[in-house]
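Presented as structure tokens, the chain that follows is alone, the form predicted on its own.
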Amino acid sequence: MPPKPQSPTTSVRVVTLTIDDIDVGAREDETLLQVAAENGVRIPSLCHLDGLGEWGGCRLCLVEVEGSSKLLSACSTHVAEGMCVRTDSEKLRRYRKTIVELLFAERNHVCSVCVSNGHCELQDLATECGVDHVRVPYRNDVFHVDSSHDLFRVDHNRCVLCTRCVRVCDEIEGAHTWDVMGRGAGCRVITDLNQPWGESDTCTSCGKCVQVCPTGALVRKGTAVGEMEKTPDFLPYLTQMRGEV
């Protein structure tokens, strides 16, 4: 029997670029966000989470790239030879601060009564970006709170539409219970075909969506103010194991 043909190996080219005046090397299949993190450069982000596919929706990871007339999202922009990147400037700080303010104004994020108070990524970003008040009008729309699940609760008033729950349920758990419905300000995450979470036929009650949620939108039932701590560190390991199967 003849030997099986070997699949050709695709070589990934290494490129050199500059991030904040630091010369770095990177594989051309890496994103700016990955390379910056590998070299100790902090770029704020909210929808990004190691182990999940990129969404590029929050726009907090915007960076300046020499030669580009617009700001680029670091999570979805791949590196290129000779690229010159600026991750921190007065312009970027102004944009990020405004984005965080808009997130707070779009829905109800009253930290003092939230179970994720002190353990919330949006709250941490507000501190990092210097947001001590919101300069735009609040929408004050009231969204539904779904407590139909035996273990968990979803409060759409605190959702920032990062789609982490959608991606972890699809890419890691494989259930695809979560999805996104609607457009614009009326957009929200749903379970199955907009059924109550507790009536879902596909949910495995694994809790991965709760652990990756950056705010108090998805929480365990029975938690009081400030008690809801989340640990999404399992994702890179699970992603690696799935890739080796």
Given for the second form:
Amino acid sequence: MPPKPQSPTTSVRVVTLTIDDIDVGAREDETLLQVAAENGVRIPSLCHLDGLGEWGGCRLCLVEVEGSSKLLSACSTHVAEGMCVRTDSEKLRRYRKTIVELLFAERNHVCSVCVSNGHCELQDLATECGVDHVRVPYRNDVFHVDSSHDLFRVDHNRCVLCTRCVRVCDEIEGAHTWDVMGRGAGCRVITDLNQPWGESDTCTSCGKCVQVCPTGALVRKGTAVGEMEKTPDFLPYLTQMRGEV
Amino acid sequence: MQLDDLKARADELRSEAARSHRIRVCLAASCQSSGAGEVCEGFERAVESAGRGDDVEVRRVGCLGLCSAGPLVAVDGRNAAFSELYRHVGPDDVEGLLDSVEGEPVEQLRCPTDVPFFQRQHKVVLENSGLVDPDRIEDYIAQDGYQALVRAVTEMTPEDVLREVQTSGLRGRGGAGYPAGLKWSTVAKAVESPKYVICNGDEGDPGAFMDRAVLESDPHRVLEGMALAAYAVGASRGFVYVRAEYPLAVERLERAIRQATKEGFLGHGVCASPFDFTIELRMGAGAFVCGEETALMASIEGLRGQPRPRPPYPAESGLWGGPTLINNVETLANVPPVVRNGGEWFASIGTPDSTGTKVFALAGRVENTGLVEVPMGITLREIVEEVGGGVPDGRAFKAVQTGGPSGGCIPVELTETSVEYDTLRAVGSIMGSGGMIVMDETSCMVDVARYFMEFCMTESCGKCIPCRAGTVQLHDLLVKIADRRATSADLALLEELCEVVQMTSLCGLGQTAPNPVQSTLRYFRHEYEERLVETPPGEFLVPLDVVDT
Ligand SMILES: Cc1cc2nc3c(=O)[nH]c(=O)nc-3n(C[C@H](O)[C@H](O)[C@H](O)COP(=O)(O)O)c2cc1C
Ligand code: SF4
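Could you present the same protein in the form predicted in complex with the partner chain, rather than the form predicted on its own shown above?
Whole complex next, starting from this chain.
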């Protein structure tokens, strides 16, 4: 008799589904975003980062799933047998474009004077979604810049509130220095109990938050326009090595 | 405890109460704020000094219904000889009313109850409201309280209870109208444990106070409903989530939980059966979004009150990852009568699709403001013109808004629409949790839309981009239109943004925030168009202040 199949954890079924008319196979515990990426289908996203817990806030990865009246975020939706998914349609493209425009108008993303110019995920998204101008009025609210940390700086004018910094600091570094305060448009990422970053007791100065920040909101000091390049690729490796995934 | 013991106790309590005259003083929040506390103490002192403590009982009760006429006092003669309701009672009226217990009503204070406001109502949820003292479990028992629970745990299986709720056709009263029986059976089917039951008493819709009235006037009903739900789905821990702005509800709930635990209706081995169920209270700190179920659960867990994407739904993975049943206060308050009288009885009230009754908080330009409980299927016009007494000051009735910031405005031409989940949805509004605002000809619909958008904008949790940034833009556009600074391009942008925010927001707050705009655009588009201009007044780019570090 052949040996029984053994699974390292609890048993996970394998399913097949279609994404944009491509037949794909997937493990039941995978998300649509993961499976799409494995099969070369790119779904725009901003708050998602491989190696971090899912947040579901940017709404860029919304997809159409047959049989569901609502759009579903690909990062938080698990695959299911026979699912029929569409990641790109006229409507989805229009929604994504508007969301990126809303982000640009919300705070002060002046790329030409930003240290992340040219290495910014928001810029890339604008290009990808075909944003060539912003139709909603710019808010022009002034946000604070905190330079009190020896090595890093946070510029809230460029923050998109993706909470990657909050998650990496909590989940990976274990310091939980960052959090979010306030409501609605008044939301802000804060260090400790809304103290200046430089005075934080919990910050280990590891710089992970800077590396995962998609824009020029969290940067290394001493960088000039366009010089701030980030490398968040260490994350999936780190989580895998720790056996957390 | 057996059902017969409880029934005997109820009979005894009733006959004991019938032996004296009774003065019921409404001490719900609304009457309290107009001086009912003083009136009640006045009665207590007067009864004592007249030495009538033995034959006149002063009872502190919950909402008597017509909040706009408070403080309200009801006087019942011994052996149910007569019952009179009095309005606008002040401390000076105490003596006269005390004398009236013998059967001589005080004419100038009388509040007639043979009018449509009272006659057209059908009380199920509020059946005990105004009759029982919310601080006394005996009063609830005297109204056959806890009999459904005792019968369930001693004579019925969880499946039996579930079947009654399914037969009743009861749908969620928290806004979306999801069938309660279906939700319960999903949680009952879940294999993981522990399971939880949550009562959603966050009630954040502006102007709505249905749940507050239930919690303040008849808290034991909600506890019994939760215990029945827990028995049906197999949960042993429950939470009531009440907003901290309802201190009276919190106080009464706390006392009710203590009393019910002491009497054995809650706690270890409910009514000497093997079923355990405890209830804890959690207070919300005033965020509207914490009424959304996933945000509410995060809040109970001690996290920031922010929604998360669903699925997974709470029934599958809720509080601390366990299968969780979450229902609105009014939904749960309907459960004891459903189990006591049977699901068929409940289904015979209302319409086939929307069974039972609904409590509405009637407000705005209407004669009788306050809480009304009406059978489903009644038309909006009947509620406004008959129950509500119509629009005052001879003005014309223009529209009625239901569903608060998630709902829509229904114009007067459509007020023959019956109050049912699907018919209200078809005319662009929703049943909602029970806010109902009547508007007359002087109300400006752009203003109404702007008001609700401002509410959503300030209450947005900020997690997702379309709601956080979109509601701000929508609000600005509405202000611009109201101020006659907008062009037709702005109106087009308004409509487009409405669609994006509705379709892409994470939770119900953002998804429904455009509803008031869309429904007023549907029926009152001319009010928007009238305010548009050809060329906008000159606009300047605001220069950025130099950013300080
Ligand atoms: C922004 C928002 C606020 C809500 N507020 C409440 C509330 O205050 N009370 C309530 O019962 N349900 C509220 N809900 C609905 C709940 O999420 C949930 O659907 C409800 O409690 C389920 O109970 P039901 O099935 O008995 O209606 C809210 C939903 C959203 C999206
Ligand atoms: S829709 Fe609004 S309230 Fe809901 S998660 Fe998004 S930002 Fe928060």
